[in-house]
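A single chain, nothing else alongside it, follows as structure tokens in the form predicted on its own.
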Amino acid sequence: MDKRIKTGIPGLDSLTDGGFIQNCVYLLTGETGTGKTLFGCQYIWQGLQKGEKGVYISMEESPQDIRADALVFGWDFEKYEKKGLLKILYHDPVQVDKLGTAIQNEVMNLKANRLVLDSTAAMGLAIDDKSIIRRRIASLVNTVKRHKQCTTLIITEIPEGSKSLSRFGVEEFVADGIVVLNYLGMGDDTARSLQIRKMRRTGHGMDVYPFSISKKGVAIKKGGL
């Protein structure tokens, strides 16, 4: 039986047979401002509360900004960094060719249980050729899957107005599951919604689920839209 990893997102685990499957790679996608980084931080925080080690690699925000954003929700990442349970680092997207090695080293050295990569959209800043980016992303997925104890959340971005599920059109094919965040910009909680587009070896909810962002983070509301 597959071991399930609690996501830390209230309401999500009940829609995914108890959470993510250990050692799988999940894609979190959505347009700008939908709460993707917050979701990733909450996923890492959940692991820390269970004694699991985490690595957060950002190619957009600095570690200082990640810590500050998390602290708004009461998540003191720095405390866990000092204990050697968490590593937050910035990786320059210009050096994307070294990203796989960086992930390998950090996950292996920390013996991490959870990894967040935020986000693959930044790769486009350094590489114009989408075919190269696609090969790099596929290689990254293979790299993280070598660490059997680690469950990975890869964040990407949907271009505004696009009907695709990712920036480069490959992430959704190499990931084991896809969670899509939407925001209609209407100013209330019902404007935010979540869909589970794919979840291998999992009976998952097929509806569109409203979610809110409060001082406690992301939470899915009961019932679909």
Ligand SMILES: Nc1ncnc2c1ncn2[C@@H]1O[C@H](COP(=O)(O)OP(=O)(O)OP(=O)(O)O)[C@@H](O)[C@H]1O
Given for the second form:
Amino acid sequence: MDKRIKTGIPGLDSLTDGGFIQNCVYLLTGETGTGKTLFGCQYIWQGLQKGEKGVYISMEESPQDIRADALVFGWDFEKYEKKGLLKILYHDPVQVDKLGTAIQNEVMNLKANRLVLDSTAAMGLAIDDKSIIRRRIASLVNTVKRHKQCTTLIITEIPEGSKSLSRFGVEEFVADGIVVLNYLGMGDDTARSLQIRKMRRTGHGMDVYPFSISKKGVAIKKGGL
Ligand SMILES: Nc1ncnc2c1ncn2[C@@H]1O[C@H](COP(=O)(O)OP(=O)(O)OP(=O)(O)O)[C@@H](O)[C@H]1O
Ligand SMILES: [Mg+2]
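And the form predicted in complex with the named molecule, for comparison with the form predicted on its own?
Let us now look at the entire complex, which starts with that chain.
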């Protein structure tokens, strides 16, 4: 039986047979401002509440900004960093060749249970050749899978108006599951929605599920559309 890791996103685990599968790699994608970083922080925070250690590697925002973003929701990351249960670090996307080693070291040193990489979109800033980036992403996935206790969330982005699911078109193939966040921009109750596009070894909900962002973070609304 696969061990399930609760995402901590209210309403999501019941749509996915109890959550993510331990040691799998999930892709969280969507256009800009859809709540991906927030989802990633919530995933890490919920793990910490269960005694699961986390690593958050940001290639966009600084660790200070990530801490400040999380604190708005009452998630005091610094407390856990001081206890050695959480590591938040910035990785310069220009040094994408060193990312695999950085991930390997951090996850190994902390024996992390949850890893978030935010986001692959930044990799394009340093390297023009997409085939190199694709190979790097595929190799990253292999690296994190060597750590059996670790369940990974890779954030990517859907270029505005694009039909693709990720920035480099490889992320969706190497991931075991894909969650897509949408924002319709209508400002009403149904403006934000979530879709599960793939989830290996899991029967999952097929609908488009409206979700909200409130003081408590991301939550799927009951009842569906
Ligand atoms: N306290 C809050 N209450 C309600 N909504 C919020 C709150 N904080 C953030 N949001 C919403 O979440 C959005 C930002 O979420 P987040 O930074 O996670 O998005 P993202 O998908 O990571 O964006 P990017 O592509 O820029 O990295 C904001 O644009 C805002 O709409
Ligand atoms: Mg973000």
